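Consider the single chain below, provided in structure tokens and representing the form predicted alone.
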Amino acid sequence: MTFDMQRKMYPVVMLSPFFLLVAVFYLVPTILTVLMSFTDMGYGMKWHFIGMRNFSAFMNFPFIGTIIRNTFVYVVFTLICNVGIGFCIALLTVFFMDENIHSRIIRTIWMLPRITPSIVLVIMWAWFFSSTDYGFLNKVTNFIGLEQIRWLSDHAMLAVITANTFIGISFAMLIFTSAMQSLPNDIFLAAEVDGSKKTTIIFSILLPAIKWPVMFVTIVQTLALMTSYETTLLLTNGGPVMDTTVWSLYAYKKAFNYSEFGHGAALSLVLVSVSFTLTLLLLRFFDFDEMMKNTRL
């Protein structure tokens, strides 16, 4: 083998373990999931191809409209809260506070939900929204003389969005903080010398300067929310009735609660297709092609 051939083969040999892991743990399961979606695989693990029957079956499900609406409300409002509050915390600690122990403490506090086990968080939120006299919110309402509220019954989606918001804020906060700290301070000082107001600096200078991070956080958080169900499963189990059942949780229950693996795979495939479409739309919304041209220049 010549030296040039050895040099060309070297990257392939070094990366082959990585390619093997990707094939075994990502590519093969993806192919199997696609094939499974066209079968009626159940508890017996037998493959019987039934064509598009799984895809037509869930469209006839009586609560499919409720599930689609729940998914839309959950993703949109949680995304707005995650990105918006994360941006505000980053803005507060970078531009309105000096880089000191206080700003670091604030960021650390908002990181706690991310590093806390899900079951611990859910127990905390279950106590916070408890409908009994021992629930935190009901203690507050009792203290000010208001009637108790059945939060997890009458406002279950609000509880789910609130819990997931506090978990997702830290990701946006870290990305935005890093992006803001990387910007040269001179452009903001020049704007202040010219008499620009804080709001003008934020919306006309800062936001356009961190458009890439905003796009990245929005897309990643959207995809994460489309497939997340853990907190919802533990907090409300999709109830009451199906008021907090989102698409990913419905797919999980079909596959693992009712052993309808083919049906669950079909639901997952539809979710992937919708997520891919949303990604393309968000790239178009942020004018990704124009951003790439400006980057090359």
Contents of the next structure:
Amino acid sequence: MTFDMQRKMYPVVMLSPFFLLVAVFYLVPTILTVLMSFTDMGYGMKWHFIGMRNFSAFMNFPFIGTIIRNTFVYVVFTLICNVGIGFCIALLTVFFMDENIHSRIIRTIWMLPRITPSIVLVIMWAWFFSSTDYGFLNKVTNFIGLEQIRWLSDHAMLAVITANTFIGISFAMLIFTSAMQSLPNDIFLAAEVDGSKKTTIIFSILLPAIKWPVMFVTIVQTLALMTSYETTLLLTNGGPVMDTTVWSLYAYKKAFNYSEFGHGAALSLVLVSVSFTLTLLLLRFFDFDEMMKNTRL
Amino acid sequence: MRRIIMLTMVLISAVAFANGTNEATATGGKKVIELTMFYMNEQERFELLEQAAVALNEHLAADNVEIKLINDHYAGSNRAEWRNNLSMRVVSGNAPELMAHSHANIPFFVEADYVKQVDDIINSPAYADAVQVLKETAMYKGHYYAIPMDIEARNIWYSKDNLRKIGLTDSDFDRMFEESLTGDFTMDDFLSLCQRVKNAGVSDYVFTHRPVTGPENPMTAMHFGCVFMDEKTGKLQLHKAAMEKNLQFYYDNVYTYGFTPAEMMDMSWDEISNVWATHKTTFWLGGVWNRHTLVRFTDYDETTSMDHWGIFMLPALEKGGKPLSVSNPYYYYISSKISDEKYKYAKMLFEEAAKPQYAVPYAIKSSHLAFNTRSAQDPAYKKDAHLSRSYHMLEFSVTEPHHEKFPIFSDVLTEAMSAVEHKKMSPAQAVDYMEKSLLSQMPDDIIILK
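Moving on from the form predicted alone, kindly provide the form predicted in complex with the partner chain as a structure.
And the full complex, kicking off with our chain again.
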């Protein structure tokens, strides 16, 4: 082997284990899922191609509109809460407070849901929202003389969004905190010297300066929420009736509760396609091409 | 370098081959028959078989053979996940020889060719006295595929402590049970009793039931006339009029009589278990094995708990009618991939395990019923008043239909019950919802009857 060939082969050899890993754990499952979505694969794991029947089956499902609406409400509102509250906490602990023990305690408290096992958290939320007299919120409403509220039936989506918000806030908070801490203090001081108000500094200087992390958090959280169902499954199991059944939960139930793997794969494929489209739209919304250009600073 | 690579590959192949074969192995001149059992929930199901293996090995010692059982306990609690896990094992060539799980898996296992036909075991003298409903349930498409292990019945539990407060005595409790068997204690009598409890205000709730999908929900539907399977076509069926009566029963209990809390179906399993174990409800629709729950949530043991709670059957709808119980028995299964030699020893093992000395301690410990006559006649079993008395309910026991789509049907029924109890739909609307949902989810497997 000539030296030139060796030089060309070297990166291929060095990178091949990683290519292999990506192929085995990402590429092959993706191809299999796409293929599976056109089959009637059930519990016996046997494949029979059935064309588009899985797709037409769920498009004809009379409650698919409810599932789409639930998914939209769940993703949009949880995302707004996650990103919004995460931003506010970062702003409070970095911009309005000096870096000290108090700001660290506040951030640590908001980190607790992230480091707690999700099953423990959901059990806590289930007790918090329990529709019976024994639920924490109902104990409070009873104490102040209000009527008992059936949180998990009359306000089930609110409960699901709230639980997910508290679990997800820490991610946005961490990214925004580190982004804000990395900004040079001079620009804020300069703005203050020029007589800018706090709101002007936040919206005209700080927010544009952390546009990258905001975009990153928004896209990652959107994709995570589109595919997440664990909290909903454990808290309401998609009910009452189908009031909190989101697309990913429906796909999970089809594939794993009813062993309709082909149907579940078709639902997942649609979910992935929608998520991909959403990502492109968000990149456009944040003007990704513009951000990729060299900074003028 | 090449030699090292070759040697490594040969070694890896040898190890893989040794793992993959898992056939009978010889240890110290003795032939060891390894049988792996894959199951979930109570480990007693394995221990029962393990004890039988110890006794059997004494006989087999003369032939220099030893059965070695390997405990492959699945730690999760989701039944569908266990089933999917098994599927992965079978497809990847690692099928366990034995499984233990609910009868509901029979259609899945048979259609996927995961389990072996066991006609010879069920027709053997060891299983001749097995409870009839267990034999019927083990049969699928004309053959037996499952080996009986336990059975339970479902009934209405009541708090004796609460009923004593409204003047009922131990003789009333005995009478209620006996009359529920004969059809003299009817649904109207039960509802009247509920009304007395409500008027006296002795408990927070009067009547509570399973808040999640499970056999109790189809049970009341069957009681109101739903027949879930059309025997001729093998398709599932929704009997709309009967289902509406069933849902009306739940609706009335919440909104007409005020016996059941409207938030009933928002409760978790643990929450409702705690509610009925602490007498916050007087009546609870559950299974005989729920005594296990009482022991878990209170300071009582198997015997003393029955001083505070009692049972009667889901009462007949009219005088002289029949009560009903739905059983969800667990069975042992043998893999279709098992070798003939291992099957021979597995058969011997199950025939040994059918003896009362193994079945009875398991039944008492797990609060399940005896699965054969010998066990039911066993003095230790008879001494357990709750299990001994409950055994009579098996005469009125049926099981859920064997159909791969029944889990969907059962979930849709739970959704309809939830809709009615939350007043999101009237019973008639909920039945229409069921019809729509079932027709779209299983168009080729459902018949709608007006």
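Numbering follows the first chain given and starts at 1. In this text, all values refer to a predicted model and were calculated from it rather than measured experimentally. In this text, rigid core is short for the largest set of C-alphas that superpose within 1.5 Å between two forms.
- With the core held fixed, Ser273 shows a CA shift below 2 Å between these two forms.
- In this overlay on the rigid core, Met14 has a C-alpha that sits 2 Å or more away from its partner position between these two forms.
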